[in-house]
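Next up is one chain by itself, shown in structure tokens, the form predicted alone.
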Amino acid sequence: MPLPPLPLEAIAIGVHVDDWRGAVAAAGDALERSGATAPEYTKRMIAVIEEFGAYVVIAPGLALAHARPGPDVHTEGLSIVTLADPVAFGHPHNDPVSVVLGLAVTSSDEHVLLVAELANVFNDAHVIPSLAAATDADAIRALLGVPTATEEPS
């Protein structure tokens, strides 16, 4: 399953943020601004994280913040955030963070093979450092091998 498109309103790049909480509120306004989700995704997102912990944390420099399908979400998306300073999410290895992933799902067949697809390109060390220092949305959509919302995927 290709990930999906990832449209301007979805990328945030050199955000300041206070916290995780900022952090995570800013991939869910880009989910929102792209017509992915409702404001709730935002809130369960950090919900979830207050509940589990960093576990999103899943590589030094990255979170994916994502939340359980739900009425909240309106299709599939992705977000992607860049941190003008990096935060602390309190994981014991990867803080701080500098990247952000929203991930909104329709049903967790989708979650599964989208969280399947990020990780293959997160194989690759540079991708985190290069996303960080992206000045552009050109330069995101093409690490992450991903189409705008108006192309095809390849």
The other form holds:
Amino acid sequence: MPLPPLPLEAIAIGVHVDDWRGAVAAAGDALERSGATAPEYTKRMIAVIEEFGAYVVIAPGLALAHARPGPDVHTEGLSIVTLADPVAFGHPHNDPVSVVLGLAVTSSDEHVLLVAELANVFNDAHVIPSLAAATDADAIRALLGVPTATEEPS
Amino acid sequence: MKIVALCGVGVGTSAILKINAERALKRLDIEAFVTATDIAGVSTVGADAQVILTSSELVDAIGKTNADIVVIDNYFDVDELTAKLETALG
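Now that you have shown the form predicted alone, what about the form predicted in complex with the partner chain?
Okay, now the whole complex, with that chain kicking things off.
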């Protein structure tokens, strides 16, 4: 199963943030813009890290911002933010973070296929630095294996 | 054999860990049931587990357990998972 198409609203490149909260908020804003979530979900993604620490930094340079399913999730969604300057999340091995994925799911069971595809994409260790260096949305889409703008049916 | 993949909220990161742990076990030719859970569920779900896979950030939250706690740095690195599971289960 391929990842869902990434609308332009769900992609933000070279974003300037002051700290990890700003980075997670940017991923949440992208989810909101794409219609997947309400603002409350962004706050909950930040609260997860405040409660449990930086475990969402699951690979060198990559944070997977997420929270539980809830009424603030309209549809399953994925967003991606690359940072102009990497920020520390407080992870002992994987800081600093230059790529933040925002993930919103509607139920604990439904997201397994989506996550399996994420695992397929990111098992290639080159993908994270390549995403961080990408300068346009189609380069990011190509790295994630989702249709690029020119491939989308008209 | 039961292996628990643990994250803070039980979706997303623990599911990635579960999928890649299954890939590592396949490489090792070890049959095991891998399940994903959250901090709230780990005391019950993990009660009969041999191994709990998690992030260094969550180790202190696990509490008392008989399982081996295996810390994974890179959830996408199947080589790391394979090596650490081989040590824990071997």
